[in-house]
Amino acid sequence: MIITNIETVPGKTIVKHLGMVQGNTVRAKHVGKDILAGFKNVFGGELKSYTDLLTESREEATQRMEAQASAIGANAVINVRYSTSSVAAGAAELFVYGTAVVVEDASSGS
């Protein structure tokens, strides 16, 4: 599966448009990690537990989007975008969406 944030896939031709696909996940912070992050705010530096949480969330949401694209016969998702929102106190949603397409090698179409 090709996943890209640009509107085309270099070297490929889009032969079929299958519509929008999406994936999301809602994650809550671990109370213990939240307390440690609070201390880190005092001294500065990367909030590693939050970085890890967001990385895992992006991967899970992307896998869900990819599964939806595969289910409808796509072999690529183009124009992929990510967004986040707060859905409850201490919980956030990571949402990813893109356009499912079928692509072929540019040279095979002619």
The other form holds:
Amino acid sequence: MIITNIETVPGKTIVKHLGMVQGNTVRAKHVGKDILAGFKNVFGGELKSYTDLLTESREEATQRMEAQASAIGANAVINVRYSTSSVAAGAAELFVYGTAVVVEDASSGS
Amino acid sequence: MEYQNPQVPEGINVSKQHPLKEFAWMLATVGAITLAVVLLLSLLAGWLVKFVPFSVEQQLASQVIQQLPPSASGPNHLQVETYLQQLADKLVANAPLPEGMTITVHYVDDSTVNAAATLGGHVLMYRGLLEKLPNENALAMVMAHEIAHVRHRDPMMSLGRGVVVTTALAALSGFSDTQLSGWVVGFSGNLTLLKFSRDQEHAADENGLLAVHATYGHTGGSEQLFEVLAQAHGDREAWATFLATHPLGDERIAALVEQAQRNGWQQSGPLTPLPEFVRQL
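Return the structure block for the form predicted together with its partner chain; the form predicted alone was the one displayed.
Let us now look at the entire complex, which starts with that chain.
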């Protein structure tokens, strides 16, 4: 699956537009990590557990978007955008969306 | 470029796991952690409480004494209580308690077939049990058993554990301060119902038999106590409370016989009768 955040796939031609696909997830860290992050606030520095949390969330959301794209027969997702929001204390939503397309090599394209 | 807009299948962005399954898993995990924490706290409290001086325990016990049923309900109440106190003193003289520990016996005019040790060295002896005991040796065994609980600080341990467990559970379940203190006070309101573990009961049996042997020179009559308790089985109410905490009668008798054999104690001898005023209860 080709994932890109520009509107074309270099070296390929888009032959079919299949509409928007999206993936999202809302995740939380367990209470122990929240407490540690609270301590970290006192000293400053990177809140590694929250970095982890958002990285995992982004990966999961992307996987879900890819799953949607393959379910409707796409082989690439273009113009991909990420967005985030806070829905509950200590939980973050990661939302990713893009346009599912079918691409072919430029040489064989029409 | 061809344009299509097919329907995306549902369910990709939704977890496939049934929410109830996840809930059950989380509940089990939280439950297990809570149980482990509470168990650990209660063990810690039980261990720490042994370092609390007996004088502090006696101060706590002032509450207990207030809860006791009013005494002198019968004509010979005082006579019985004095006799029981003398018996306890005799047992303590033959198997001394640690410095500063005292035993106060209370005779309770109630049909419950039971005896209990509580905070501050207060021992409750119920009429129900006294009526059923055949001789002084059996009575001495139950008395020595309760004295052994005091010696081992079992009531204090039970109280410490109880307070810690109720406090921890209340804190975890998120009760407010007022409800919490109400609960703890409610608990200490039942001090006469302190429960001991089977190990504590066995230890008290063992120590009790030691005192009985030191007092009478033989252990005869002790097993009759457990026979009486076993017979009280028919009396469902009295037995239910006893069965819950105490090891089974046969098992206890076997342990006592084994202990006597191990120490080479005489297992029978002249039995001391109960005084007339106790037999006529």
